[in-house]
Amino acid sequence: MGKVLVLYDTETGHTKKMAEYVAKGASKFPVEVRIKSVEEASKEDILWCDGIAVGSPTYLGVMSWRMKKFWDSIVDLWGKIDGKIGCAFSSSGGWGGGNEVACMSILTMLMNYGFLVFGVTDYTGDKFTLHYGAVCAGEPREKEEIKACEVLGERLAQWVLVYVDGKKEYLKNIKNQ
């Protein structure tokens, strides 16, 4: 069974409440869960997900300083953790905020460290998609908001069964969406 870790970190505690989301999309597929702050987590996590959801809060346009230190302690990881898959989601003061490109340092980070990242294409409202991940401003309350979280552990999940668990008819979920 295929294992999805959700990492955050969170100052206001909208970020925690976008990975309890994410985690509960992720949860809709037959995948272990864990949900865990930048805070509690270790490198043990990391060796156990084979797929993981990064969050952040956007602080001047990228993560925060806690999730991008914890990723630089745990480089002795370097050439152990490739082929992992990885995706990212953030909240920002308000739209405009920098979110997207904080979604995009977090992939970058992942990339580095040899994760296979994706984005999604679909719109879980109008004009509202999830390309480079999950994205909100302030806590999430819109119906959009929740649903891009949602998509994102889903698709997460999906692409875990696919690639980790051999299991290829979720490619036809991911497909019809």
Contents of the next structure:
Number of protein chains: 4
Amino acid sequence: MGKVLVLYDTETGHTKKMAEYVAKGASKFPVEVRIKSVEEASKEDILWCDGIAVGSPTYLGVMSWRMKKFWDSIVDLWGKIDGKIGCAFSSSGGWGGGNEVACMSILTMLMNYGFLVFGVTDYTGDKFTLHYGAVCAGEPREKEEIKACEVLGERLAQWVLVYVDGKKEYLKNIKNQ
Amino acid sequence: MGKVLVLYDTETGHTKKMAEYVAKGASKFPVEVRIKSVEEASKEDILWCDGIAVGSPTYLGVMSWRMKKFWDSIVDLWGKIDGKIGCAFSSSGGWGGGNEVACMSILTMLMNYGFLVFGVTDYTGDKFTLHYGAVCAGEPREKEEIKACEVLGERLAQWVLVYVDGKKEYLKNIKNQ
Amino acid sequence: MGKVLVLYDTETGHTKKMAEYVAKGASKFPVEVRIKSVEEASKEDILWCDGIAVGSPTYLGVMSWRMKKFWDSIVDLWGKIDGKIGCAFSSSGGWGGGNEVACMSILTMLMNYGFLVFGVTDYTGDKFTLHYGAVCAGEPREKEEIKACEVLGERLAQWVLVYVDGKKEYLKNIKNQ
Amino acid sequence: MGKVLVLYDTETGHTKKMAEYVAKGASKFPVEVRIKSVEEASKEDILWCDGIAVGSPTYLGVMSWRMKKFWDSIVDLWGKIDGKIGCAFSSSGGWGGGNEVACMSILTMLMNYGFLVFGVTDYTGDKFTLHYGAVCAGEPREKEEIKACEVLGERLAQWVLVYVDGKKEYLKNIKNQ
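Right, and the form predicted in complex with a further copy of the same chain of this protein, after the form predicted on its own?
Let us now look at the entire complex, which starts with that chain.
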């Protein structure tokens, strides 16, 4: 059974809320889901998962130092965990404030670990999407913001099912395929 | 007198509208302002300007091929125009759709030409800013979106005044300095 | 049988040589391999493939306008081809000249199309790797440069075999798994 | 008199060596130069400088957590120090290993603080340049690697002289101007 980890750092609680919606989205599918803050998570969680969503507040357009520290600290896993499936989410102080760019910093790091990373083409509302990961300005409140987080988790679960578990029937859940 | 060029590509007219607001912002200050579409602009415009704002629709998270073609085509200027001041703007189909990332592709290109590039720290409304350039989802309609375009032009004019023209008195226009 | 497309733009022939090595690498595995220049390729090639390696000269730290034009032009496929596996390669004028950054512009674009993108953790020589795609300064001449191109093609074929074809036995070919 | 800060994190000493060469380059010009490790530096150093070169080992394609922590920790300065001139340097385990991408993460962060950031167009040897900051694979040993660090410091000093100090005569030092 596919295993999905939602790993987040949070300061104000906004990114934590996003993480909960991501986990909720993933849980709609037959995969095991763990949600952990960067303080709770350990190397074992990374080894355990097939797919991972990593979320951080948008600090200065780059993931928070705490999230970076976590990944810098488990670098002995590097080169041994290639091929996991990864994605990102981030909450910034405002639109145009770097949440997409912060997602890219997370995806850059996950690619460095040999992961396959993705964004989502689906729109979750009027003029709202998650091409490089789920993004919010502040707390996820609007319907389309919440749905973006959920869709990220859904898509992560779907790719794990389709690619890792080899359950091609879940391709039908992916838009327009 | 400082010279500011606003260079844009547009398909639906959204980025053109952004360009007009950027030019309007710059025009509040004692600099010469030119606004040109990528089809109208020539090498001479690039040589002319001290500061430049480059705008493109967010096509696939990267500036449009037409904008890229313009800069690829004038590459004989490369290495001869270092030190201009540059910034970016982009309109995407939706939030989370890559407008920040497309701005980064423009800034990457301008840095390659030896330009000094910047974003703006100011907020232009509730949860709305332009840290990597002015961004919109679709047409600039909301007050904060329009203001973000204007503030980009203002700041570009201010940096040109302060740094290129040496008029330090304009530092007072820059937030909290 | 898995299908791999190597799509490249070239001006001096350097990126074409890289493309040939990438194709050679992919051909070591039981997948069908097509190699096409951006002028020869069509929408049909994109529909055909399961995995794709996209290469461009490093023009100004961003893929060439010709490569961008190709992808901008087939945008009616957008939202219908999610889930392909993608990677990048680029040749710059020099080290530090933007080949990694240009690979990132390609990966950004492929993610926008809903693809899963990857780099490779393997080293191909002393102080030489391809974490964000295969990179060269000029023509691929040195053993480690040539090998980086080949390993990119190998890994692309391997991910297609493992994930798209469901042949988990090829996981053993992936370093340290 | 213009003030230049070289701020670095280091683990193996490679990035420290780069920092020393950057500082040496800056010191060729009439500016004050401070060199500090991220452990020694304080908020006061950031307030003090007009221009800054920030260097980090390439950990996972993003600056080290220690460097990020420094900037996350002084965020009360944010919005009050716009307009400084910034650049980046990074040492990776290998070519293609993310040193350019890590420089981009640093430049992203500095732009968020409202800084004007730049790369250098000059080549420092055969097929060697520093378009997004000075980069090395391992220790800076080769002539062109050492020179790239020095040229980064020189250019930083030159931009501080030309733009902050208003000494336009230093434009002649900038290639082909």
